[in-house]
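Given next, in structure tokens, is a single chain: the form predicted on its own.
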Amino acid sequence: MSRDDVGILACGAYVPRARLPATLVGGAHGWFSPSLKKAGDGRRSFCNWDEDSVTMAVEAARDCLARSDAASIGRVELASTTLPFADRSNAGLLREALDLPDDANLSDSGGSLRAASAATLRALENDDGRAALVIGSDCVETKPASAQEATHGHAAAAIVVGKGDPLARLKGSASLHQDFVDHYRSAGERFNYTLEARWTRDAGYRQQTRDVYARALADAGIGADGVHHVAVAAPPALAKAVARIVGATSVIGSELAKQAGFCGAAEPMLKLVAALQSADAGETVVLVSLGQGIDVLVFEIVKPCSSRSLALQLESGADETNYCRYLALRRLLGLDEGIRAERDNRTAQSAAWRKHESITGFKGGLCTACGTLQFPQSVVCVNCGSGHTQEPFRLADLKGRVRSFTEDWLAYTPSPPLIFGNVGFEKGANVMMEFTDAAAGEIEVGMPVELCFRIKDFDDRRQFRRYFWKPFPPRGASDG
């Protein structure tokens, strides 16, 4: 198979709206570590309480599949070092949320920051005739007052690989695999242990990067003067050093570091999406991915991507102003949540399986007699009364409007107030739903809302989490 037969057909990204400013971290911990006061004016993204690596992956894939055919997907590669389930198919959960073909070949991969770049290489070099959806998503927690707290963020990005009219083609690659331990996180631990940055740069990556980079260019049949842009997937300081090592004259992704931070296993995909959404046709982009070794991928941009979704999401972030709220949302600070938080959230797995298309796929019923849409699907149409006339219809990709809402300051939620209400959809569906990413006073009757896949609640006793769809105000709506 020629590399020209397969390429990147579509791309997308998701960056959580919430941002943690470096100045907020410095203000909270400067008394303990004065160096944190010098962290600058950057910010990093972080997940709301109801987001994780799976929900971010779903949103990145939705952005990607808006410009591709979901029915053509035959493989799904989900790469992350923070997948919520160790023994449950996270990619399978994502497949149901996206309503992808149920015969798709699914794979969860992790164990390295290069998991996504390795998955991308597999998809590009092992074509089986069906399109592949490759997603990198990571939600790595950082210890309060650590150097990483202000620089390491949460995000996801996705590409579709297959035959067709590509955005970019792989022209060459090279890899080096080493058990070079510059950081690690043991099973069951929450935080990474990170070693000294100078040793990481000089002992681990200086010479190795130069050699692998040269091999990748040779494989692509180009010299250093044929490279237009370089994207380095590594923490900010190391990324700058690597760019100097390879002699990069144009580095992609500087805005990503300032607005979202370094996003773990999602970083290679984010940098690749940034390149696809900014580079011009005919240009060569080299992606350098670091993590217990090195992957270098050389791409030729065939045509510019019409979407600027990643840049728009980076611009639309909302800065957190309360450091304690950030800690609480990320479960880094134990609060007295009161008696209302003590309810048992046990999931009836048999009922969840029977209703999985409604819950995970958010499918209602569309009456073939009168065209009325309702949720959940039922035997009898609520409008015309016809029986057995409803066909499954997906609501997740519809936009709705707020018909009524309540802000409840007494009911338990990790981020008060609990905002819920009726959301009306086209074709007649009216669903009572819990809102997310909305502040007190932000929701209004008649407001347009979009839907996102989120965590519904946690069962901490049995270590399980449930998911459902939630409406939210479109980004930028509250900012005018």
Second form
Amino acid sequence: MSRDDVGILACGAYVPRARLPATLVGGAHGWFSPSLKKAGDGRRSFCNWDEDSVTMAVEAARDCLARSDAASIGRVELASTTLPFADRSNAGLLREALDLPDDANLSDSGGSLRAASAATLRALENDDGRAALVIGSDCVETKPASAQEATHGHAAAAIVVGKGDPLARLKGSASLHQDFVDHYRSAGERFNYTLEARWTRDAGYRQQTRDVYARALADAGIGADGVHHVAVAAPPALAKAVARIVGATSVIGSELAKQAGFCGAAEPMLKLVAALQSADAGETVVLVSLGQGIDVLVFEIVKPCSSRSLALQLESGADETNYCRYLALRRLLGLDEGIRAERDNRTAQSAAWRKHESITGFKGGLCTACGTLQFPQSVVCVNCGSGHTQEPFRLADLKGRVRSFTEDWLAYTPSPPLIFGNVGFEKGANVMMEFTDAAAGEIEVGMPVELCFRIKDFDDRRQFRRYFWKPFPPRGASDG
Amino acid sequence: MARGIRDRVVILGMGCSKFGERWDAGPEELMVEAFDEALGDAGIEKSQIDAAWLGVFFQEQSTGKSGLPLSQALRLPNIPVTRVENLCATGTESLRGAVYAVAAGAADIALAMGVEKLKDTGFGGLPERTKGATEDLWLPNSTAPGSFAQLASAYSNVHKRDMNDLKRAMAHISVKSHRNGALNPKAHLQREISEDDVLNAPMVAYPLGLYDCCGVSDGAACAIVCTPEVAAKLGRRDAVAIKALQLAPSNGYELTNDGWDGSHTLTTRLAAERAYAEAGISDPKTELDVMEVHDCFSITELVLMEDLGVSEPGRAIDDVLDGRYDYDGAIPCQIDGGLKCFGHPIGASGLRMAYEIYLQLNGRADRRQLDAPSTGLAQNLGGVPNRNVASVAIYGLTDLKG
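With the form predicted on its own done, generate the form predicted together with its partner chain in the same format.
Full assembly next; the chain just shown is listed first.
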């Protein structure tokens, strides 16, 4: 199999709407750590209370699959260091949410910030004849007042690899593994332990990156002058240093650093998508991915991606104005949520299994007798009364319209008010749904809404979380 | 068409506990309080009751399942007791059981009891509970105010009525009910409020503020019913008769189909239509003298005026603001203070409404007494606007001499 047969066919990204400005962090912690006051005017993305690495991965994949063929996917590589389940296929959950073929080969990978670049290499170099969906997604929590708090964010990005009319081809690559512990996080812990950045740069990556970079260029058969852009997946200061070390003349992803921050295992995919959505046809882009070693991937851009989804999402964030709310949404501050929050959210797994396609894939029933769409799918049609006539019909990718809503200050939610209402869809369907990513005053009757896959409830007693779909107002560039 | 229930059953006696935050009382004390009044009113012995129905909604909230809580609290002589539950129409459902048993000839005298003890949760509002194994997977963790607030946003949109005008009419509804409740010693809230109080209250669920919501209370109410023949035999010359008892539950249409516009309650319209037919009412606007409707929230009462056919679609705002449903209006509504002032001990509410109509028709409503009303309506709406059980009961005076 020649490298030229297989390429990147599509790409997509997801950056949460919520952003934590460095100035807000500096204002909160400057008394304790004066250096944080000088963290600059950037911001980082963070997950809403109902997002995690799986929900972000689903959204990045949906962005990607909007320009690709979901039915062709035969392999899913989900790379993250923060997958919610240690023993339940996270990629399997994602597969159901995306309604991908159920015989696809699924893999969860993690353990390193290079998990996604390694998965990309596997997909590009071990083609098994079916298209592969490769996703990097990460939401590493940062310790309050740490150097990472204002610079490390949450996001996901995805590519489809396969045969066809590619956006880019891999021209060469090289890797190095070294058990270099510049930071680590033990299993089950929430925060990284991070060592001095200058040591990381000088002892861990300076000479090593030069060597691996040179090997990758040699593998691609090009010289340093054949490189148009370099994209470095590493925390900001290290990324800057590495770009200098390899003599980069043009660096990809500066907006990413300013608007989302360094996004862990998602970073190499985000940088790759940034390149695919901004570089010109015929240009060569080198992706350098760091984490207990180095992956260097050399790509030739065949045709630029028609979408600017990553840039649009980076632009359309909403700055958090309340540092305590950020802490509470990320469960870094335990608020007294009241007795109402004590409700037991135990999931009846047998019921959840019976309804898994309806819930995870958000499929209603389309009556073949009268054409009425209804959720949930039922035995007897709500419109014509025919029995056993409904076929599963996916609502997840439909656009809806708000028919009624309220902002409920009494109901328990981690982010009051609970906004919910009737959402109308095509073919006569109406579903009562909980909205997300909308503040009080943002929802109106008649407003168009899109759907996203989110956490519905946490069950802290059993360390479980359940997911469903939620409507949200389309993100406009004016939000930021 | 079935013969219906009109004039086949009369009310022999009724009782109603004091409603409120009854820290002193559990379901047992509340039921005994209502029953003692009803038994004295009926002028019979406990042993003359042939069968009983008990309405309780939150069985897990201290009252318990089955007919046992009633049988045990009243030390009934092992007569049949059936426990019923149909959301907020539970009290009316309990009455329906007793009335149907008497109409069927299976019992000469039957008891309908409704009770709810809500104030044992330790927090405000209704008890928090799961929606069941399947619906928890997708339905929002909504509250009752949040669900009913949807009526307001949809109503404003469907009828193109400014939200500020709607809010003012909703405020008028609460002010009116508090004015009535202030005259009722059994009400939970017995204080008059102003329109400004309502409009400036903290938001509970947009656009419903605190005073757009009914209270959460404990209470019990009951009725003893029999045939007109039995009442006559007991020496009654006239009585309040059941003219109609109708029930309409949703079938999922409002929940799943966009054919319902969200601005009204479909089931109330159906139950009202059937009840008017059963009672022989052709023009509710002129034939009804008094109404008790399910004013769990101000917006609910407003849209119910249209659903019950006493206001034209889209015109309830104007009728409310014109005072049509005030104590001195054309059809006084919530003359006892309503759910707004009594709160809503779910199992008891339908019977509490019937109690006020019963007092009014008998001329025994004390300071709230209207001028010789002869026909009254009580309506319940159980559940939420997009999925509910509506009941409509019509009561009227009947002559037993013939």
